Amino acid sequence: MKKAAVAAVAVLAAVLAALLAYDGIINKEATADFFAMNTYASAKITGADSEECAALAEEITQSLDTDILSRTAENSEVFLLNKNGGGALGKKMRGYVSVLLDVCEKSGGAFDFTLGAVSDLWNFGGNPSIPDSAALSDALSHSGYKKLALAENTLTYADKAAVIDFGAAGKGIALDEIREAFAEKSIKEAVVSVGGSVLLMGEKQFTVGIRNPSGNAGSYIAKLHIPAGCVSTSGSYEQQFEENGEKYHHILDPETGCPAKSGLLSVTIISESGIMSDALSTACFVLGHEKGAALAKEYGCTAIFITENNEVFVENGSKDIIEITDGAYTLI
């Protein structure tokens, strides 16, 4: 009897040790912080493949930028398309272009990824300044998504001087590519942030902060409590400068080529799709609250609008997902 009891205890101890070891594996955490797509990015992964996935998040984002989306890397797909005035598209690029053209059309042009020449004039990534009006007018004349034609796997530029730019969608695209790669790995949870776009993977409820549009980078006006998905925020605070007493931000109205004046400080979009959350956050900011809410609803996405009057609106979703943490803002 004593031998049997000892054996049972030994088996139990072995089982407990195995369970503890397994728990340690599936709850192993790894993080990565890196700079890509002209912004700061981070990844926090939990799971057996956490270390591999943390490194993979950076590798995918860097490669996507350099090889496909960059307007300045001379071997990237976008660079060559702009240089040649169109051309054959890779499978992934065709998918990106198809989605973005649809958003352009449904937003009435409020989202437009042909504003590369206009963006260059403002130079928000360097030393920004107000462009010369004649130069701006000329750049606008060569812009406009209707100058692009997608037929099967070929993109044709009606105006060879048009310049496509994935700056308002690239971060969301990175999230989609990372999620696809992670699906084949052994992970429990993942939170990957590329600039203002965040990927959430896992079974739990996540908490995501909405940055204070009038405060510093570390302050938030609200918390979102949401399940897995993608969240993107576009705000006038992200890149801006002041000249002659007036502030200018980087979210351009495709109609004027100037910073959008929509009465908003920021728009946050919650979607299953990274590219959709990123593109819609820009489109809805340009459109303003009312028209932006209608567009978000058309795509089945929840949208959070913060107005210049410090009012917060949750559209096409429950107000229960948001917790206001700054008394200067009011949930309507």
Contents of the next structure:
Amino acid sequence: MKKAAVAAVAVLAAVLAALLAYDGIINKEATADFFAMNTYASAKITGADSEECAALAEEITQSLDTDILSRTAENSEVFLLNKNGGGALGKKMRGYVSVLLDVCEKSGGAFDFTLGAVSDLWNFGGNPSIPDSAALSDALSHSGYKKLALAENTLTYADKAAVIDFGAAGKGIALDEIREAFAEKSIKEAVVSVGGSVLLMGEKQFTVGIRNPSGNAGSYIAKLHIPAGCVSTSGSYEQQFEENGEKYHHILDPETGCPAKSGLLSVTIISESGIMSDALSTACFVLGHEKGAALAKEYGCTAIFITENNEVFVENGSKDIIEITDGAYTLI
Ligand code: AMP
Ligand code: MG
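For comparison with the form predicted alone, produce the structure of the form predicted in complex with adenosine monophosphate (AMP).
To see the whole picture, the full complex is given below, headed by that same chain.
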């Protein structure tokens, strides 16, 4: 071979090796599985910073829980607000509270993040049982978002016994914080799930399963084909117990302090924002199909309702995004 040809082959080989190395970097995958916010979480990231981001997803979720949102971790921001009956809010907390108060208002009180004392009595996260009715009405009398007043950066509880609880929105907030942190990193795709809330980042069309509301944790009844965003599902299957032949679950009707009976098995919300998808999935579960659809529309979110008759409704969005994979369920 002539010298020029040898040199050309060498250059080509070097370019190919560099391309392969580059491909290896931008498609580098990393995963993390962890337990946070009382639930299982996982992250799967592709990109040059994938390892750093997988670790970051866990770090952000854990510290958001213990330092900010937990109502049991002593000295978390929420713990102190509950202890002191309000107080000054940091910029982030002010943002969360004002979004949640808006969902309380717009849902007509079906969403209410002041039910902490009522949730405590049911103890879904521990050893649940039906609360004593006098204790339940007492806890309920100290609940209600209208007891909260947000002025400038200060939250005041009109009733110092009110207990705010981020159980319905904390997982979505974690996703928003993770997305913000990832924006400064070099990643191609990310799928982060915290309990029933999932963050999708990247240019492609993602496939997300909708859990079988009557089956076990690993089974799904449908696939969603959707672009980047946040998806949250609230279902009566998540935390429940049976007593005297009746099932009780953790999504409460603020009017009664008892598990909401709205004819639904689950609600899935798709939104650009995690706090919104998470809060709305809980709100829409309490409201039921018709009123829930109206609320989702007001916020410009697509909602998928699964009724107790195994009927599936897609509201404020195209049915083309959903593919039912379990014959026991019917897309209406
Ligand atoms: P999720 O799993 O996101 O639907 O949230 C359920 C959690 O939110 C419960 O475990 C409670 O901590 C809290 N919660 C229950 N009922 C309500 C409600 N009506 N509004 C707001 N938060 C609620
Ligand atoms: Mg929720």
